[in-house]
Structure formats: C-alpha cells, structure tokens
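Here you get one chain, nothing else, as structure tokens; it is the form predicted on its own.
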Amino acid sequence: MNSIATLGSHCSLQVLKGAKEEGFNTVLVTKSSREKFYRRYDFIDEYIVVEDFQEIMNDDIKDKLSETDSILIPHGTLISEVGIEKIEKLDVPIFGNRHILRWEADRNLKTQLMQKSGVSIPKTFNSPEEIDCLTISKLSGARGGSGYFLAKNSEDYYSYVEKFKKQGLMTDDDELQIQEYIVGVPVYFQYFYSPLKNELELFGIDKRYETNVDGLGRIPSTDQNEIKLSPTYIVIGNFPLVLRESLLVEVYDIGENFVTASRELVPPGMPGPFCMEGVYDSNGKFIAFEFSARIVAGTNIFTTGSPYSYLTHGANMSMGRRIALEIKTGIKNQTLDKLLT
C-alpha cells in the first residue's frame, strides 16, 4: 500500500489528515524544531526528522521514503526551501507535474503560460526605466508575499531594491517582475483537475490577509505620511470568499483554459490542485497576476470542505483529501501513472 508524504509546513496537516481519511499510511518530513508540534496529531503515522528540508535530497532520506512506498505531495515550502532544480532531480514519485513548478517559479515562463491560457494579465515592464504608473515588483518563487514592493517610477524602484539588499531580502542574482498595480478586490481561485475523469472542479475561493498592507487602512493618511510607512505583503492568513453566482461561469472558463494551455506547453499539464490568483478591478473585470501549480495554503480554510467542494462532493472534502482520493482511484484502476511524475 502506498504512503502519502509531505514536508512539515504550509498545508501538511490538511494533506495528511485527508490521506488518513482515505486509508493511507502517512509520512511527515519535519524539521526537528517542529517535531513536538506535529506529534500532537494522531493521523501522522511516521516521522522523518531533518535539520533542513534540503536533506530530502540525501540518500538516507530518499531510502526512507522509498521503504514506505511514499508519494510526495508538493507545496510552497518544497519550492522555496528545496528549489526547482533539486525537485526536478528528486528520485521520489511526486503527485502532479513536477515540471510545471518551474513555470510557476520563473516569472517569464509564468507569463507565457498565462498568456497562452487567454486570461487577462497586468501590463509588464521590461525595465524600471519603463515604469509610467503605479507598479508592484515581485521576487521569483514561492515566497508568501515577501520581497514585494510598490514603485511609481524608476527612482522608487531602485530605492527599494537597495533597501531590500541591505535587509538581506534580495541578492544581486534575484530577478524581479514589474507589473502594473491593479486596484480592486484580490481573489484566489482554488481548482482541482482530475485527469482520471477529465474534469475540472472549483474547490474554493479565498482572500489573503497580508501585513502590513491590510492594516494601513486603520491609520489616518496624515499619520501614514508622518511616520513614512511603506506597505509589505507577507501573507499571515486567509479569508474564505463566496463569489456572486453569475461570476462562476467565467471562473470555470479560466480554469479549463489554463488546463488546456498547460497540457500544450508543459505535458502532461496540470493534474491535481492549482490556483489562479488575481483581482477584480473597478469594472468587475478579472485580471490574473499569478498562478500556483500545486496546493495552496488558502485551502487550509476548508479542511472540512468549502461551499464549492460541498456542491460536488458533499461534506468533509478538503483539498488534501481530494488529492488522496485521486491517488486511491488511480491505484484501484491502475492509472496511477497519469498522476505522478
């Protein structure tokens, strides 16, 4: 019997709880500093304790995962702390398409895939000297909003870059994507695509709570100017969101077009969970600025299911459990190869 494994961070509790509910053995790769915390949960069967997540590349760790016949579920921490190059070389079965994670992390590839899917995206600037409106600049990779900043001209841009380098948030090798800043309601569409059923599911919708940008509105503008506060975008948590029902037609179209584009550009495409992240502007138009090609932390809101997963599956279907159910079906029908890379 296969085991389901993941790194102890991000959404591991949801993933392993869902795996246990579907009858799998569960394996957690955790840092020693977090082991005591995770041992509070009785749905985790086995622990692989490391000092650094990079150790997942070591032969002894890979041997332990092999001995338990583990399928590794990727999430943002795997990308940020292990890195794309190593993930692609990791000799462990990974749920989903490990190769599309490079397209998530690389800003140019990400833009190419989003354009191919036909979704509206913000204007992108090739250099700071081209900036002619309010922009947001973002570091590559899954960083949870760290390293983002606003700039209205090249002087602002270079000032923040220098500031971030002094703070150790950036290096000379880091690449930034500069996008037009869209004012509106930020929303995050959580999808699951099943290649076994050739079916897209809308699994949930959320909104992030970020520091300190979401707290600035509590401070009068005169005081903000006096103390010279600058917004930061580190994600602290997530809120559930329910859209007007008339908007859901477009939401499904966006997801289905993304699945088709990913299949063409990055075979075998986008099996499993993914997220389209964007803003509804003042005209009610959705403009996408990111995608995540794996489970996102916003799904943690819905550990007992969301309004949308309920419509498809009934109660108690988290994204973690949905992943386990897909793997279970693949094992039963001998189609597991469609789900792993």
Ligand code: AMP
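Here, rigid core means the biggest group of C-alpha atoms that superpose within 1.5 Å across both forms. Residue numbers count along the first chain shown, from 1. Computed from a prediction, not measured in an experiment: that's the story for all the values here. First, how it differs from the form predicted in complex with the ligand.
Core-superposed comparison between these two forms: the CA of residue 88 stays below a 2 Å shift. Once the rigid core is used as the reference frame, the Cα position of residue 161 differs between these two forms by 2 Å or more. Here residue 128 counts as shifted, since its C-alpha moves by at least 2 Å between these two forms after the core is aligned.
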Given for the second form:
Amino acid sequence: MNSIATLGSHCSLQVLKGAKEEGFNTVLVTKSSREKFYRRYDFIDEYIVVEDFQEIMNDDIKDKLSETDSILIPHGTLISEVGIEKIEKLDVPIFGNRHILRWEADRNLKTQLMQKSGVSIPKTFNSPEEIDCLTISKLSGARGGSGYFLAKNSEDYYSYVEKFKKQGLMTDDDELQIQEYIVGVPVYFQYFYSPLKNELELFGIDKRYETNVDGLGRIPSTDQNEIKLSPTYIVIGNFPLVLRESLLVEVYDIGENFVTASRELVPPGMPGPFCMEGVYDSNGKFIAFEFSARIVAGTNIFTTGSPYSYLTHGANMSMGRRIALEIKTGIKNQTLDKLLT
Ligand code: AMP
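In place of the form predicted on its own, output the structure of the form predicted in complex with the ligand.
Expanding to the full complex; the earlier chain stays at the top.
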C-alpha cells in the first residue's frame, strides 16, 4: 500500500487525517521547529524532520519518501517554499498535475488559462497611464496578498511604487499586474475533479478574512482619511459560505469549463482539487481574479465535510479524504497513472 505524504503546513492535518480515514500510511515532512506540534496528532504515522523544506530535493529525503512508497500532496507551502522549478524536477510521484502549478504562479499564463476557460476576468491595464477606474496592482510572486496596492490613476500608482521601493517591498525588476478592482462580495469556490469518474464536484465555498482590509470598515471614514491607511490582503483565516441555490448552476459551469481548458492547454489537465477565486459585483455577476490549481487552505473549514460535499458524499468527506479516496480507487482499478505526474 502506498503512503500519503505532505509538508507540515497549510492543510497537512486535514490531508493526513483524511488519508488515515481511507486506510493509508501517513508521512509528514516537518520542520524541526514544528515537530512537537505535529506529534500531538495520532493519525500521522511517520515524520521526516528537516530544517528547511528545500531539503525535500535531497537524496536522503527522497529515499525516505520512496521507501514508504509515498505519493506527495502538493499545497501552497510546497509552491512558496520549494518553488515551481524544483517541484517540476522532484523525483517523487505528485498527486494532480504538477505542470499546472507554473500556470498558477505566472500571472501571464494564469490569465491565458482563465481566458481560455471563458470565465469573466477583471480588465487588465498594460500601463499605469491607461488606468481609468479603481485598480489593484499585484506584485508577481506576492505571497498571501501582501505587496498589493489600490490606485485610481497613474499618480497614485507611481507614488505607491516609490513607497514600496523605499520599504524594500519591490525592486526595479519586479513586475506588477494592474487589474480593475471589483467592488462586491469575494467568494472562493472549492472544486474536486475526478478523472476516474470524469466528474466535477463542488466541494465547498468560503470567504477569506484578510488583514487589514477586513478591519478597515471598523474605523470611521474620517479617521481612515486622517491616518491614511492602505489596505493589505494577508489571509488570516476562512469562514464558510453557502450561495443562493440559483447561483450554483453557473458555479458548476465555471468549474467544468476550467477543467476542459486546462486539459487543452496543460495536459493532463486538472485532476484533483482546485479553487476559483473572484467577486460577485454590484450586478451579481461573478468575475474571477485568480485560481489555485491545487488544494486551498480554505478547505480546512470542512474537515468533517461541507454542505456541498454532504450532498455528494454524505457525512465526513473532507477534501483531504476525497484525495485519498481517489488514490485508493486508482490503486484498486490500476488507473493511478491518471492521477499522478
Ligand atoms: P489574490 O492574491 O489575487 O488571491 O488576492 C488577494 C485578495 O485581494 C483577494 O482575496 C481579494 O480580497 C483581493 N483582490 C484581488 N484581486 C481583486 C480584484 N480584481 N478586485 C477586488 N479584489 C481583489
């Protein structure tokens, strides 16, 4: 029997708990500073202790993962701390399509894939001089929503760039994507696509609690003006959301179109979990500003299942468990090759 392995961060508890529930041996690669924390959980069978997650590229760690016949579940920390280039070369089977992670990280490729899927996306501006509405500028590789700023014209834009450079947040080489800022309700759709059943499942929906943008509304506007606060978008946590049922039809269409587009542009496509992230604007139209091509931490809300996973699977189906169930089915039917890259 294979083991299921992941890095100790992001959604590792949920992933390994789900793997255990489906009968797998579980392996956690943890930094020594967090080993004591993770040893509190009895569903983790084996620990590989490192000082730095980059060590996953070293032969001794790879050997330990091979000895346990591990399948690695990628998540946001693998991308941010190991990096796309190394993930592509990593000699360990990875659940899902490791090549699509580059399309998530590169803003141009990301836009290309979203356009191909046909989902509405915010207008983007090629130069600050073109700005004619409220915009959000995003530093490439910005992590967790830091390094973003709002600008309503080119003067605003350049004054932020100067400020960011002074603060060491950006250099002359950094590229910024300028996007129309959509005012409305931000919503995050969590999906699972099963290549074995050729079926898309809506797994859950969440909202993010971001600092300091979600705190600004607690300060009267007169005070906001005086202290000249700028919003930042660092995710602190997530909370669950259910949509009006009439909106769900489109949510499935958006997910299915994304699966089709990714299959065409980045074979083998989008096996496993992914997330479409956007805003319902003032007309109730969904405009997507991002996707994540792997499990998102917002699924941690639903360790015992979500209102949507309940409809498809009954109780207690977390995204972590769903991944393990797909792998188990793949092993049983000898179709594991459809799930790994
Ligand atoms: P991202 O890193 O692209 O997921 O963005 C981080 C946060 O910035 C999101 O969760 C939203 O709160 C906000 N955001 C990003 N892009 C837009 C946009 N085009 N319009 C409105 N809010 C946005």
